[in-house]
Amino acid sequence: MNDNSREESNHANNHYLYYPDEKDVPTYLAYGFRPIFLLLPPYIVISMILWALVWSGYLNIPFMDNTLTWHVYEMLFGILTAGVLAFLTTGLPELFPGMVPFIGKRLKYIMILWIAGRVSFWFIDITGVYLTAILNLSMLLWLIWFAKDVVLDKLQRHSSLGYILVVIFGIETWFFASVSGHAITPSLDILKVALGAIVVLILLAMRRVNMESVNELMEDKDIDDIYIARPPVTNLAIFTVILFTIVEFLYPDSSTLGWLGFAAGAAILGITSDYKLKDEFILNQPFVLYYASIFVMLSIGYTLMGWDLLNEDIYGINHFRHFITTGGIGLAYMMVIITIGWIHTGRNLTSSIYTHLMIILIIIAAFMRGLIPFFEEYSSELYLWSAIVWTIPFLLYMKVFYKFLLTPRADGIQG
């Protein structure tokens, strides 16, 4: 890696110079990612297992009338807000040196707001849609306020992250307007629009995660080259995803949508070409393969949805959509918590049998769920077991990373 890249890597740690002088901060509140990564994996496990039991007919939740809407919303917005909170409170002080890290009591209060949002949506038939909307929209609105420096940055280096969060806030507001009867659009149609916006957010975020982590990985391994996530490649993928999302909402049965699915799949897969460096071969590095698998799963999802729309025998586009949700988005969440879990606890990126299993099992679960149309006679079993397999990586994460999240950084730096 050249001298400029090394300076940028060292510059990324400058935000610890602005660490608040707050006394008696427990380790689990010492930086934004810590409480989130302690709570999010068990929440994902509990939510997914409950959903699998309900959908397979083994369990009935009497206080929840629309379990499908609950499941989709929580897997999109419920997990998303926690992931974005971790990404922003950890990453923004790094992107904008001089920004004070978010820790201690303020972090605790925001975590309480996120928990209240989750509880309120679980019990929405009891708490009412308006309280649930206020709690959940307040969470996303706070995230947008926290990211205001991104949008107001004169150089507009990372402004796209702030803009897409504003779009997602508008979509969530639209969703609650539908649930409360103030909008006529079906809530599940709105959630499909939300999925497209979240894929865009992931593509934007992963471009930055890739830039930091792959270059840091190459520096650790003395690989003398630079990884650059090319904006035009990502922007083409984003454009096709946006176009697919708009057309699906307006003309869900159009054959044009099928071709747009192929276009989105090809454009997203094209992002993996960034891993082909000029001088070095890095596709034998586990973490590079982990990151690449996100784009591969997203690509498979859009491609199969396009194929389904152009096929005379409709297999079920929403089944194939799980390659995007269970597969691509699930892998993105996992890679964010793994990457931050290593780097921001003062450790180098390290692969092991555990990290291999985390990625492989999510991919297996996505195929189990996405290919149900071809094995309808086993649909109940596949619903249940795909959910169980998908949760195992998060249990493994708890086993490997909890000891890091509950102890100070290995390098002695605050946070």
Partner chain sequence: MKFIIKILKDFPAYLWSGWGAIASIFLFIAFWDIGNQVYGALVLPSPLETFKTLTTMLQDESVWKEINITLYRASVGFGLSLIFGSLLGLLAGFFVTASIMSRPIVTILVGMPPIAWIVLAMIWFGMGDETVIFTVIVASFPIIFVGALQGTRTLDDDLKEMADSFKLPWHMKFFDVYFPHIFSYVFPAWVSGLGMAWKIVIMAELLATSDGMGASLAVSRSQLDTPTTLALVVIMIGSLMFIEYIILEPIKREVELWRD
Second form
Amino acid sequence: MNDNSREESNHANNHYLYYPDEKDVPTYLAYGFRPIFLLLPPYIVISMILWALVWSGYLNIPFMDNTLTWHVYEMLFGILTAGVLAFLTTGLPELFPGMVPFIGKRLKYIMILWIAGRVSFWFIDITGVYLTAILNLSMLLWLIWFAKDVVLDKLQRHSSLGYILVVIFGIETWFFASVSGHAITPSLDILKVALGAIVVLILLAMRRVNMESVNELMEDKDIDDIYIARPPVTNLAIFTVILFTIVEFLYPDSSTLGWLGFAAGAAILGITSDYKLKDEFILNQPFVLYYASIFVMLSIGYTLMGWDLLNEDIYGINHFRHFITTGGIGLAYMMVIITIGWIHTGRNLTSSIYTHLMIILIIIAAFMRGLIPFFEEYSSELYLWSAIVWTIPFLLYMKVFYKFLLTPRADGIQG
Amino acid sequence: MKFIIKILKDFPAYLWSGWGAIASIFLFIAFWDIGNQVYGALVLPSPLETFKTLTTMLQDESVWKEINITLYRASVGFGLSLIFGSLLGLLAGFFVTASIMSRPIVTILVGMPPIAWIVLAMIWFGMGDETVIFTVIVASFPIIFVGALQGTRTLDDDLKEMADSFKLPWHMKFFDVYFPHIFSYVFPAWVSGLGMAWKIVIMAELLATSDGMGASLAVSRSQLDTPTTLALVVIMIGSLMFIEYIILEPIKREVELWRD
Amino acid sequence: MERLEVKGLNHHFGFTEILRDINFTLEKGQMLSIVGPSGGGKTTLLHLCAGLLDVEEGKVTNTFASNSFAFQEGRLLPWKNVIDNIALGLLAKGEKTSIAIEKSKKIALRFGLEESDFEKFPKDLSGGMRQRVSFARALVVEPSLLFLDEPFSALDIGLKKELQTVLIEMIANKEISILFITHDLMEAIRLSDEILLLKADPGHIVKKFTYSLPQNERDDKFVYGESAKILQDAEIIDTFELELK
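Right, and the form predicted together with its partner chain of this protein, after the form predicted on its own?
Expanding to the full complex; the earlier chain stays at the top.
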């Protein structure tokens, strides 16, 4: 995977073979991740403020009389499409050298589609559910079309990414069918299935991001070893998550589901065992700990959900689920935007007090949100403060990375 | 000493690498739970109920007494097999005649079903410790004996010659050339011998004694007390897994680090 | 004066005659090669000289103060790491462990092994590296007589040349005497003061070639020229069965 002979300053040689010769591409459209990383953090900040206002009653958006469902929908799918767009447009030319990066005008149109999807979401009571459905589904559909090479690849090296996107598209369609009255499945149940599929997508994507960047990090620091995230370990985790998701949909209260929660928790935690390398010790590298924290949070989430199902004295499964959403998925997005923000702007992965804070604050927020069942008397404070603490890392991201995103690559390469 | 420190140093990483195994155990328990829901608690108690029974049992002193009795029988039997199996195996391995002669005898020992040994032992020794210990010995001795025999038989002549060319003194020849090779055969044999001993001790107790875990199993069976039965099974499997995966496997890994 | 003298040596394995009436002398500082086709009793002869086999008929007199052996396939102890393997001979001589380790590290570096390789087990080494370790193990004891059993046959050209250069240097300094067996004539011509041709069934010496040019002055032209010459020799053609049938 890593060609040792490649020049130290030329990490970009791995990123793509051809760069399109489009004229007058503004820097913020020079590569797929740039516009997204410029828009996603402020969108998260603004939407968290809006949610706070909605939940506390200051702002009245009825959301078809089902605010919780739509909150979950937007936190899952609205952010997902942005994250996937960044991952695919940046990652695919790297996984498939020869693929031309997606930039410039066409990138702009897709970004407009994403923004339109967000606007239509917040105005859903005015513009109607169908417009929201069409805009958001077509966004995801475009992403799948963009990733078609992955599925059609003869060697099927990364095809699982494509297949899971198709599954997620199916789930989103199902969701819209449910909220518009064309399907009878409760929409919240569908969203739980969607969460399972998204965790699978994250496990698949993070295996690749994780491996690329940890090895790049070791190369930067002259650590002579190789990190391999073994596919079977990830596959076991994915298998248990799928099993959990299906059983939860069919038998949400069964004790079997509890044991499956433990199984998923253990299997996901198992992914971190690959960080023990043959010769070198890398657990003192901040970025390794960052990546590991994603799996730890996901694992805590599934384990606690399993424990909840087997324990008659506690009813907090949907609180514990926030270790997965607020914690694991939040960290995964954060790590993707940090990693790409460094490497693809022509820099080395660098940790600082800011990156430490971005990760730690998300973890703290997840604990505040997830442990509400144990501190019922402070629940309203915890709801509010966990949201605030969770938002700060995205503000920090804007502070640290905006200047990189708005200027050309530090190593002078296009993109 | 250096060796023990190395094992302890690698121990956390070894433990951490076990999450996948733990996950599959939980998957197994989930299937067990399905079995409970399909066939009902009388046939197959739920895992949760079993584990609860287990915790109450472990707080009961009389249960620990039974466990200790079984442990005593298993360790005496296994210990004797270990010492005599290894020594006689080594000895037989050094003499071609002895190894040719011992082969068929070992085949007879291995081929004889343990249940037949138990019956014979009951006739010879009556109902008691001796019967159980004897059965454990006949079951685990051949495994260890064959391991030691193989280890000695397969010593590499080329390495012996190399040792001669450097005129290694006898103690270096033994510790640096012969021992590591033989140990790499004997140790796995000990591990499987131990597994065998642990299974056989329960079976012998169930048939031939009135105390020990095997006897407790017989009692719980006659009372149709499935949760207790399963809890006893969990203790047996749990203790074997603990010895094998927490104690022996890390040692084995360190010992066999040099192997492909 | 140190020397290895072989007189009237015969050897049998069971009823098969392996060697018949072998006579030669290896003087101090000399490199003597025994060449012949595979299966011609070369290794047996070497083992007899090194005392790894018991002499049945004839006489082998070895007055060298010390000797060591480098084998064709390395023969490293698989459960010992690189340094412990090299130190084996030193420890057998009763050297203190710390000194033995120190010396082993030094010679390992000289033979192109890297510090990161020191802790590795043989299974993690390439064939060439294993052979370097084997050489280092044989030479670290500073033997006055070295037995070489086709140690270069499995190596690539570069590594072969590297190890040969080390030997040539040692011979030039008169540090060592070498009894070398090989089936490669060019190798023998490059390294030896004297070549004995061993013909098979049973092994017996049919011819002797002597080269007086110091090894460190032999260039490729010399080696190729002498090889071409020697390949015309009737005994060589007969021994190696070179004629087309």
